[in-house]
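Starting off, we have a lone chain in the form predicted alone, written out as structure tokens.
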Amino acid sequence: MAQAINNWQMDQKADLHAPQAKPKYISTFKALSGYIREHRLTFAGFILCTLIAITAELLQPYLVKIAIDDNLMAGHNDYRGLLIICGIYLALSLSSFLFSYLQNNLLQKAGQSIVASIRKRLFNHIAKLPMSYFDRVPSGSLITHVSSDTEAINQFFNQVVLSLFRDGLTLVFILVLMFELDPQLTLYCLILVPVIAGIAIAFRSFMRNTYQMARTRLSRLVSFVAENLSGMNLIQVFHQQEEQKKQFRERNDAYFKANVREIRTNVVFNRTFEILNNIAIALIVWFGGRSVLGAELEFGVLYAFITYIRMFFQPINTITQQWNTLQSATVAINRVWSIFAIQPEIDDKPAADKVERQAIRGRIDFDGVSFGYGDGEPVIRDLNLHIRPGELVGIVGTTGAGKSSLISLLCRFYDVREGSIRIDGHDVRDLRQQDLHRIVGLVQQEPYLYSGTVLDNVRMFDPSISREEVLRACQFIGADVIIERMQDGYDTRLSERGSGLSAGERQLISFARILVFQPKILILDEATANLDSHTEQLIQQALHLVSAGRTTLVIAHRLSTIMGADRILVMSRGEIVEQGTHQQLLDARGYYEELYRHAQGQQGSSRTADAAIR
């Protein structure tokens, strides 16, 4: 058992993880160059007061080296050029302080103001991606480029380009100060730079390996909670709850080990900076002193050159710690731009159709239809059905029979291959998607309901549509009674999907929705599959009320849904073999009687049951 469970989550890690194109490497700077251009002012800013500050933070050792060697070395007691000097490197700390903020607050500015537009225009796109893509792509894959890639994406501007341009520029001032004080001292101190950077180089390769392997553990850990968390059903079911935890421990002790060996890398990295500025220092010392002693060098020089080396390596420091932060953007912003780069596949034509959703009557022509998904056989084939206004069709057959896969294209979720749909002679992709999704709605077998309250989730958020509108609607159809008994009635506020609610009264909810948004074609997709017998009973009221007066389509799990349809049709393999009233295709003893006996077969069986438990 253990180990059909185990077979089952490679399963789900064979789905997230399925291969797909390689997508062109693209780098971060290059990515992001335009959305930088639409702020240059603010980066203009944020480069200037980083100029600044740098320039007040530098110029405060030299102004002791100034008053050591032109005033207490030279013994003179000018504590009126003391003050001065000190007024001057108060005001300097000040200005560090002052243009330091400013140049934080810019640059948060400017990132936040970029990954916000990153994150919409990402929302917005994937929102118009087609059907297909959700069909091979996961959705917690799509919910990681929304978060996380993002926030990976933050993180380059608050800590990636802060550190390129701060410590890269104070790098740069401190070398000039350094050569300007004494440029032999400062040949010594660049002896240790081929140093560094060996180091630098082998550390980075080390500690990206490291980073890579945490992040790599991790993300199991998190795989294997999630899959355990969706299948616990089955796990408490066949009692695998020590094999479980069995498995957990050993994915958390895996990835503690790699996150200590992550934080020694670091650990033993940054020491060995320290190490290399004591030793600077030391011969800094060394020779700087022996040149004091000689009279050969000033000490304020010797002492500016010892605060200058300090914070010589703190930058060098600081830029290599963020090539981890850097690596993990650039994964980040290829995998978002490689979302940009899918096309939606279903998309409005330029000249597209404008029709007036009242001047709509309701006729569906299919005509000579032939679809299957991607580059897979036909699961609709040469298919010809012309629906009159006002019709109510039944559609059975089983499983795989392209019932689902006909109303798909019929909401143009898909495009057909070859023929054409039209709805009162305009063809579906003539029309524009938002005039095709108001003339056509569609309640599926688990309608989805938001996080929001009862008035909101009917309207879907409109405030064009009023209060008094959704009540009217809601009593129509006998939902009323349910939402009034809720605590706050109408203003109830629902968890996702509704999960505080039976499978009828959600289903009472999307038929509420699709009165107040009056289409004149309806679908109704397995909506009473999950139904008791009650509950199906309300519902069928409800279907009674809504499709008054619309076209309305029934994929039927129980035939008891379909049978008073004004004509049923039956499909095998993506035909219409049958099709009739529910009596007509009894007599015709042909696909719908055998499916008709099966139901009732089942149904019998489980009155049988019923009966021997009483």
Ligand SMILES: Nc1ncnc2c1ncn2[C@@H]1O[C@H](COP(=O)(O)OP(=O)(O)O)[C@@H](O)[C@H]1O
The other form holds:
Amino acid sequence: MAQAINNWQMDQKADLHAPQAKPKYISTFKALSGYIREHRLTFAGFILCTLIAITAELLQPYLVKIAIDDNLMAGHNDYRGLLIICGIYLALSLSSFLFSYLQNNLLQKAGQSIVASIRKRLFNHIAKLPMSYFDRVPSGSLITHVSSDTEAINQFFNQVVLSLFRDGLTLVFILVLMFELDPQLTLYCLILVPVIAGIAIAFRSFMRNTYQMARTRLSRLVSFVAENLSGMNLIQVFHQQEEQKKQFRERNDAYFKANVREIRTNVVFNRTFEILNNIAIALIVWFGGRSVLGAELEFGVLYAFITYIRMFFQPINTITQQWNTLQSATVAINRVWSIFAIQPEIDDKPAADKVERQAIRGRIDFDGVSFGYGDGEPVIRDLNLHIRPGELVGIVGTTGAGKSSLISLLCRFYDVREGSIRIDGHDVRDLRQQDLHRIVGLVQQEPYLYSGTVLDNVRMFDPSISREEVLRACQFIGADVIIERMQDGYDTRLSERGSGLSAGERQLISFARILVFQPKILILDEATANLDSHTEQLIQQALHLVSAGRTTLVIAHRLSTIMGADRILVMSRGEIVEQGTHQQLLDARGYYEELYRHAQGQQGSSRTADAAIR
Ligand SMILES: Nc1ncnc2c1ncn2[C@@H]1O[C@H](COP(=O)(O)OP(=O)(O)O)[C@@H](O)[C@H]1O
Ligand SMILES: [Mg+2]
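Return one more block: the form predicted in complex with the named molecule, after the form predicted alone shown previously.
Starting with the chain above, the whole complex follows.
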């Protein structure tokens, strides 16, 4: 699995550094074909409308030719016939307008709904990816996938498919009409086709490079901004603003330059095409004009010809430009599908144990557990730990000792390398994820709040949990006082990450969130680390209440938080080096005792306490 992710990352890198790498068109269209089939009626309607619109448009010059040659030049003074022709002309342009409109609408409708379902599938898929995936892929690049890659797919429908049908058919129709009018003159015009093709191909690869460069630089800029925004507090704490500003400026400049280059290339290409167009017209005026003067060609035919040749170049130009969009859509589709290809590493077994959540008592067994991230050094080494139902266990240890990793394994964010973890005898790998995550409730240091009301945040938008249950949970841990002080009480809207609330308030809300789900096992990972002493006390009291009747694991910096635990574990370098009650550990005169003495000496300075264990 890790290998697959690695490969995928290599692909990513290849995308960035070798933009010319050939995209796989075949597989791209195969990927989309299922979606297209779903909307085949709409697409059929689109093609029909396109045919009608093009026919109506291209018959217009032909009609003028008839008016000129059969009416004006024939000298019948046939006013009625002329009027009829004008009427038909108007009808044609109206239907061309109407069917172009329909054609666009149908395509938009199909394209948008396909993109919407791809976006939804992508989001759902990302939400199921293993934690190890997020360790490796920066969130900025995921944001790019969901936003700009799906946008590129959108453009594929709105531009590439549209142009391929509309402009492709237009070209074919024009050629047919021109041959119908005068085969010889048409052949003269076709002499220019190799020249057009030559120029288009020459420009194409150049334009592709400039285009890719602009996209690559944009994606770098976007992920830079996204990562900066999410790490803003770090930047400010470490006074990195100037450095980040500089980096931003560099990326921004690079993107700017790439854009200017792209636009310049486009302009040169377009003008070249225009010149070619004018050369073609000059040729026709010369050859055709000579024939008209020699009475070998009717004037109306010459008129129609000039009009068609004008119309001939525009579609070629548009189609060539679609090449860029096709390229970026292909890259985007490949990238999106390569994400789809990543299987959720941690998936329910087909025959997962169905446990009755209420029947779980909360016994935890770690047997010979070893674990490391990716292929790295083990961070948990041959660890054995047995926790009784209802036991309150405190865990202390230096930063990096492996405390959080231990918890991640219990929650099965990762799978163990060796050994097993069992809850009431069920291996966590045999439990369904949804059961496991309701049995084990985890409160972390940085609780995440969603944009929504306090109420919704506590019950995690689960309408099956009543308002009363939420109120009860909040009262139970003493959060109600704080919440009732808020502007709209439980209906106060919180912004993302709960800005506007203090760390303690957020922590209390997340605590209540865990409680409404009534987990049998409750884990607090440094949940009290950032709190002021008043809030810590609130949590402390709440902890005392909620730990009754459930197995509780508390990882804490401050020894005061865990002093009353049934058992305290001291962890160092992925192993449990001491365990016992507060008193037993003091009597043992080991790490814990030293830690405690330091904490006493320098109250609150957990850093010194950490140093003591090292
Ligand atoms: N997502 C991760 N990817 C790679 N290494 C990690 C990851 N999380 C933690 N580690 C490493 O694992 C070790 C244990 O970390 P952790 O369990 O977070 O310790 P603690 O919670 O005790 O501070 C550390 O060396 C840390 O650098
Ligand atoms: Mg930790």
